[in-house]
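One chain comes next, on its own, written as structure tokens: the form predicted on its own.
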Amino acid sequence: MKLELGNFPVKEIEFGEQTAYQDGTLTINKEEALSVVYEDDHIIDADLKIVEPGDEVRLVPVKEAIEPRYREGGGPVFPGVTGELMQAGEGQTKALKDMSVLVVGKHWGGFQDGLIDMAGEGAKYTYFSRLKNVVLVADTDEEFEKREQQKKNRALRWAGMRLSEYLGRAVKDLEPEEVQELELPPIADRICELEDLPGVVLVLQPQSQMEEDGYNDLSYGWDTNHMLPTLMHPNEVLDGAMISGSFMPCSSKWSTYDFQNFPLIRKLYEEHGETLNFLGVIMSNLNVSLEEKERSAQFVAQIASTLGAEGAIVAEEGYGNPDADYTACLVALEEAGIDTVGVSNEATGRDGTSQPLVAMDPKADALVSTGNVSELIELPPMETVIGELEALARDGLSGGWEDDEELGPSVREDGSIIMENNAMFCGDGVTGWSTKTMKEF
């Protein structure tokens, strides 16, 4: 399976009489680009903005992020979810580079929604503060949902899909400033080329722990909840078969964005053949019984196993209690003689004192954390807010608060805010993404 995706880099992004890209510069047709946001008559208010890095904007509810993109030949972009299904991961694609569709409320939020500040101190803690961000903020006639905690939010997550694609189209007809080849062959073909070096798997667990459906990640428009693990080539999650759902505490989310570019696959693509043979991914899923993680789990180190796999990574969306199918996974995967390493992040407390991962076994020794869920962060008043601010404590946001007997309201009266880490969109970066480092005391 050989896939090229033909890059172009946007150096600036305004608003103009046509949607093209020149040298460098995305221009966007507003109306036009709104006309494809309302073609689903559940967005009731749209607008669209344009934030770029140090840009003094505080954004929330942020329910999504994705990069623009062309799929040759007109197929979607994101087969079986807008658009026939077709597969994935071959042929050519396009893509708008260090920019993002990010999608946000214009005034509801809940417990799957986070924040993103463009400057100051908050910028830190996410990847998306260094993007160029078309900001498609907007409200729906979902009554259903609105002042539900747990929100599907499908009809914003589907208009920055559409969104998404019309901007990609800017971009047909050019040749790309790069093209990356992304080819592994079939790992029968690379027997004897690569036999001395280690075979890896990268095992995911994407967000899949609800029953009804909406709510999860979604592999070719199919709800993950449904699947059981499968092996899938690393070109497919790179190229549109999977989007994020909305279900996780926001810093443990991993967004569209995240899987179009997972770091986790490129690294693994760049050591290929030169430390390691990259076998592949196992998507796998998170479930709620015991019997269905220990279920999973055995699926996964048999696949793994089946493939020659001598070392596995391991990465969770989420934590809690995707943390026990994450430790099965670990446990079973040693047991079958593959060296395993987790990727995940923590829920130590506020203090951070608590136990890190809610299952724990002594299988499991090579862990790597991105960072504290429960930390505290304060971060000072935004000249803009681009959403809601009061949504962060109204709402029941995973991070925030209407009010804590110690520490007052999460949004002060000036502004300032205090919340945990978890409220911080897709803060931990998980895919790889993390601007955390460890330190030694």
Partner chain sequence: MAKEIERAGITIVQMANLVPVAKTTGANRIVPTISIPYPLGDPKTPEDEQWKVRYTRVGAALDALETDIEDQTVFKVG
The other form holds:
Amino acid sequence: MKLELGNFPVKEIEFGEQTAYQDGTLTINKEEALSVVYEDDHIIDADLKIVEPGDEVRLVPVKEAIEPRYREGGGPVFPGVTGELMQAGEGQTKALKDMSVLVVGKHWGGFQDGLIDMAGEGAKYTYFSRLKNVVLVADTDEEFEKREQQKKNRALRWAGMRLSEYLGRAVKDLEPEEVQELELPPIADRICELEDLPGVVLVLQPQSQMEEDGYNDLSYGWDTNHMLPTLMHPNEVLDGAMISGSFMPCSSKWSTYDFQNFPLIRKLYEEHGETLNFLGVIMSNLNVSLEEKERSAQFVAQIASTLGAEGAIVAEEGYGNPDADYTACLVALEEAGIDTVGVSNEATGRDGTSQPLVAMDPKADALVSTGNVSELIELPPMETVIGELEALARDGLSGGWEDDEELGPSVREDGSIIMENNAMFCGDGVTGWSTKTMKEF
Amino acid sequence: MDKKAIVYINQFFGQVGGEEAADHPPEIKEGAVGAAQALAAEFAGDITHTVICGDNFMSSNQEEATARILEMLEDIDFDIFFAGPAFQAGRYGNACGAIGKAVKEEFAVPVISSMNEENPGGEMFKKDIYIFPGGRSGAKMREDAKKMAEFGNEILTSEGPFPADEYGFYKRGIRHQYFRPDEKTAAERALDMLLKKMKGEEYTSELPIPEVDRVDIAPAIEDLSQVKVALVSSGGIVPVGNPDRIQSASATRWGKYNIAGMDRLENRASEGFKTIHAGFDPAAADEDPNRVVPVDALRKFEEEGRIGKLHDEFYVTVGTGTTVGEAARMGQEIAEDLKDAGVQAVILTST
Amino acid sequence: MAKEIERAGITIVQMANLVPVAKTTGANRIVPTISIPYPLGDPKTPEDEQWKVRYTRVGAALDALETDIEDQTVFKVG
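Target state, the form predicted in complex with the partner chain; input state, the form predicted on its own:
Once more the chain from above appears, this time first in line as the rest of the complex follows.
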């Protein structure tokens, strides 16, 4: 499978007459862009903003991040989600780089939503603080979940995808500045040339623990709760086959942007043919009951063994009881004789003394750790808030609270905040971004 | 540096005397006395006082000794507290740890000590204060004191963070996140680690799996028909009004609820019991709380004589997100209550 | 929690679905339950089925309390 990713670096974003890309500047016709957002009747109010690194802006509640793209031939950027089902990972896709579309609730947030600061101390906590962002801030008529802590955020997330596809069409007829060829030949054809290099698989455990539809990560539009681990070509993940869900404390979450740019996949691609033979992605999931967890781990180990993998990297989207899926998978791979490395965050509590994962096993002896979900973070007020600051305290965001006996409310009158890392938008960068680790103090 | 320190040493290093003076009660002297001078040589601030106490006095009257020393320090203004170095001396190590911990709790200043790895005081108190690995005996005084003083200088003048592996004190089981100065990403670290692991080279896991803290297995009950059995649950089943306001996650409270005369737990709809646990879909537990706290089944076993008696109260809290410390405290409180009630066996249900 | 109660000398059995989690926390006697949200009775099954599950599993827990063990033990249910 071969994917040609055509990159268009975005150096500046501005509003103007016509939506177009020229010499690094993305110009957006706001009215036209908003009309795409309003295609869904559930969107009752919407606006667009542009934020750049260094702007004194705080965004909350952030629901999703997406890289704007165009699929050559006009097919959906997210097959099975924004359009018909088709094969992703093959052919040509164009991408607007160094930017994202961020989706922010105008008022209401929830457990799964997060916060981004574009400047100051808070900016080091999320990858999106270093991108230029088109921010869709909107409200919906989804009354049924307005006051629910768990929100599907369906209208807003889909509006974000539509907007991203709209912006992507700006480069439809243009030549990209740079083309990256991502190609992995069929495994059986590689035997000779890569004979001496160890085969390695990447195992992903996207969030799929909600039994009800509408919350979990999707694979070609299919709820990952309803699947067994399966082999995917890494190009599929990078090319829109996977979209983020709307569940899990936010710092643990993988946004759609994260799937599209997956640093672990990019790194394995770099090493392919040099130090290893990248066999592919085993797309697993996270489950509720023990038997489901064990079944998935068993499937993963079986697929990896069947492929002849000698090494594996496992990444977990979440913490708490998903740690049992994570550990089970690491152990199953080790027991199959495959050298395995895990990537996850930890939950050591505000004081740092709690058990890092709820399930652990000494066989998991090579782990990368990307942060503590409960770390307390205190940040000064920002000049501008996009969305509604009170959402952090009021709406049950995983890292916020209305009041605390010791710490007071998350949102203070002067606009300063205190929160757990939990609410940093995709802050733990388990897909591979994170420059954080954990240390003993 | 305009910072003040107080040093704790024992009778020997305080030049009061050897084993014969080990019952020496605590006293405080101005300036750096005896071995405290080794610290003074490297500490950039001022050592204003030295506390000296006999090792025996401390080990046989720990509470009193601690109280007396805290009282001595009450009106003194200081920024940091050093205890030791204690080398391999067990009683001395314990004294340094105990007084260090008390001072830290009372005055909220950093406390630094040094002990040999064989000194049991290190294992006991490394969670509470900074303890550096030290030599076996006083021959290493200068070296050990230097480590303590230098870290003291650092902690008083820089903002940190102070990771154990960088500064060298014993790991304390306190894990916090840390931005790597080299900005090496998780993807790069994972690949490095994997390549090393596959080649059989050495690598360092960023999350070493801690040993499971085990307790001695309680003996089997010989005959349950003679015994009072209690139900305990972390599934958040409470009377519908949640009278004890137990939190739905990160709980710090627990409750006990009377079930005397009840054949089963009535459900939420009949104003009986419900779950307040935030970690799972509550529908099944609300509809029939016996699915989580099986009062009905135990009543049956009671009736059949399989168990002597079902305890009149069941105990409950919420497991999700609760810190280890809080869980241990609540566990201890519940255990005490159970013992007072003469309960010999417990079924704990978790969700 | 199980640990603190056992430390106080009370014999305890933990009934949990996530056995690896119970093992990691150091529980010594463990009896598996059928799921997280409904440990002892699947609402999708008839009442008498649920009762059977509950009676059997709690019975297994009582057996566990009467069983001498040397190491952490996960008891099999019928």
